[in-house]
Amino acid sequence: MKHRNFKTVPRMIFGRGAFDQLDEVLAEQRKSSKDLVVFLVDEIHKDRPLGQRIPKHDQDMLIWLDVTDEPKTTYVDALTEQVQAYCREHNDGNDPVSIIGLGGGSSMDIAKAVALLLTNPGGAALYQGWDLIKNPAVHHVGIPTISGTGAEASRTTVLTGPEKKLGMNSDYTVFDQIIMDPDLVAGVEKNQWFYTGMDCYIHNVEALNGTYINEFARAFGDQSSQLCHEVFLEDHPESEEKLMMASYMGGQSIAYSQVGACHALSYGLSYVLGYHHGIGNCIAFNVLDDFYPEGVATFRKMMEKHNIDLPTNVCANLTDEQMNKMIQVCSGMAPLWDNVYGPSWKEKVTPELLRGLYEKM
């Protein structure tokens, strides 16, 4: 049996106030006065205090990201070209010494993707899949300002392409550095906090109940699940620190296992109807009693405690073309279904099964 040899984030800083060390981290990458850094920052922070704290030097580039929609391959391609043009003008065409992704999962995924495309030719859609990236990325740093996606820990950057929603899954995708500062997540709107946090909770349920489970994944998944219970059911003190660590540990858990049915269904839902990843996962998870009965029951208790009004009947008026596209995207997530059913998953993941699940949403 051959075991997976996977990469984890090599350097990390955790703690309140950690963001203030970003300039010090970047100083290690700057070798000359021309060396520049690119900051890719969720535009929600543009008029907030965090936007004024970005340690931008005169030669650096700052782009405010529009994450209204899930990240698209076309958007990533356009950003990469924008960065390359800036580098030609300000740094003799040399790549940035670092790319910083500051924001939620979408912002961090965009930063990962741009860092990869600066050193790998062609558009992002060429690399949607597993281990298609050939060259190491530019040094890149992830700084979450909301907790749950696990993007800070994962080897994927999830993008919506012309034909599918699928990650650029590669060891080269993993951040070189992450900074986890619980102070940055204060003031997040409640629904967004809940839906994004549930992404972490669902990671754990899918990993712990999957065929890929092993003691490495179980250790991280169990601890992450416990932290989620403390945050979402017990109103535990230090909830920001706890959810930030739950997010990281959930990402570590699936690094050596895999997500499952909920994420597969959510990808189809997001591709056709445009739902953001967190709320899409919640909509899908709420109909998966037959797959994860205990996990779904606890999820509903969490919703009730926090007065979350989850959208329903979202697939009621789909055209046949839309439904078929959702089924196509969902059924294409082979590793996820393998984690649910094992190698014979194709016998069970039929269009009828998927249609029935989407109709329940």
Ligand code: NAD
Given for the second form:
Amino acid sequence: MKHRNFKTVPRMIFGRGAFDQLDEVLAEQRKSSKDLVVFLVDEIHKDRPLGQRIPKHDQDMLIWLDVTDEPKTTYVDALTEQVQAYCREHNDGNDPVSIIGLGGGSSMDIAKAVALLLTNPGGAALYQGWDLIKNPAVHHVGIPTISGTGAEASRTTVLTGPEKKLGMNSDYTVFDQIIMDPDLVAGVEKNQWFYTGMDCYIHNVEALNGTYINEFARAFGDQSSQLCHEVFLEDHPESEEKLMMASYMGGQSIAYSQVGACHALSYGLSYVLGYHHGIGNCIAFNVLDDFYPEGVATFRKMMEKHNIDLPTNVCANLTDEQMNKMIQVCSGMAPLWDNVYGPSWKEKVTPELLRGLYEKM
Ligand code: NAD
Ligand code: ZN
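Taking the form predicted on its own as the starting point, write out the structure of the form predicted in complex with nicotinamide-adenine-dinucleotide.
Starting with the chain above, the whole complex follows.
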């Protein structure tokens, strides 16, 4: 058996106030006075205090990101062109020395994608898949302002393309630096906090109950799960720190294992109905008692404790064509189903099974 040679984030800063060290981190990358940095920042921060704290130098570029929709290949292509035009005008066409993604999973994924596309021509859709990226990315930094996806730790950037929702998975995708500052997650709206936090909780349940599990992934997954319990079932005073670490460790766990049935179903929901990742996962997870009985029971306790209501009957008005597309997207997630059932998964993941689950949501 050949084991994976796993790339991790080489440098990280953790702690309240750590964001203030960003300028120092970037100084290491700036070699000449014309070297410029590109800040890709969730628009939510534009009129908030964080928006005023971005260490932008005169020559740098700042783009406020629209994350109304989850990242699309067309959006990252357009941003890449915008950055290239700016570099032609301000620095003889030289690439930026660093790309900063500041925000949630969407903003961090956009930053990863732009950093990759600056050095890999042809547009994002070409690289959706595993290890299709040829050249190292521009130096890129991830700074989460909402916790749960694990995008800060992972080797993927999830993009919706013309044909599929699929990540650009590669060693070059991994951030060169992350800054985890629990102060930055203040002010996240409660439902969103819950949905994105549950992404982490669900990553752990799926990894720990999957056939791909091993002691490496279990060590991170168990600890991440424990932190999620403290955050969502006990009112712990340091819950921002805890959820930030849970997210990172959940990301590490699935990097060496895999997610499962919930994520496969959620990808279908997202592709056809446009549900965002966190809420889509919650809708799907809530019908997975047969797959993850303990995990789902605990999830319901967490929902009840935080008064979270989920949409119901979300598939009631689907056309046959839409339902079939959803089933197709979902059953196409081969590694996820392999993790659930093992190599014989194709016999088990039937259209009837998936239709039945979607109809319950
Ligand atoms: P998000 O980035 O879309 O943000 C959710 C909402 O929270 C947005 O409205 C955003 O503006 C807001 N927000 C962010 N920080 C805030 C703050 N400090 N205060 C107030 N509001 C704030 O959501 P997400 O759940 O973090 O990320 C979802 C995306 O991540 C999806 O596109 C999903 O596919 C992707 N994802 C990626 C990975 C990976 O490994 N790369 C893993 C899981 C999910
Ligand atoms: Zn997820």
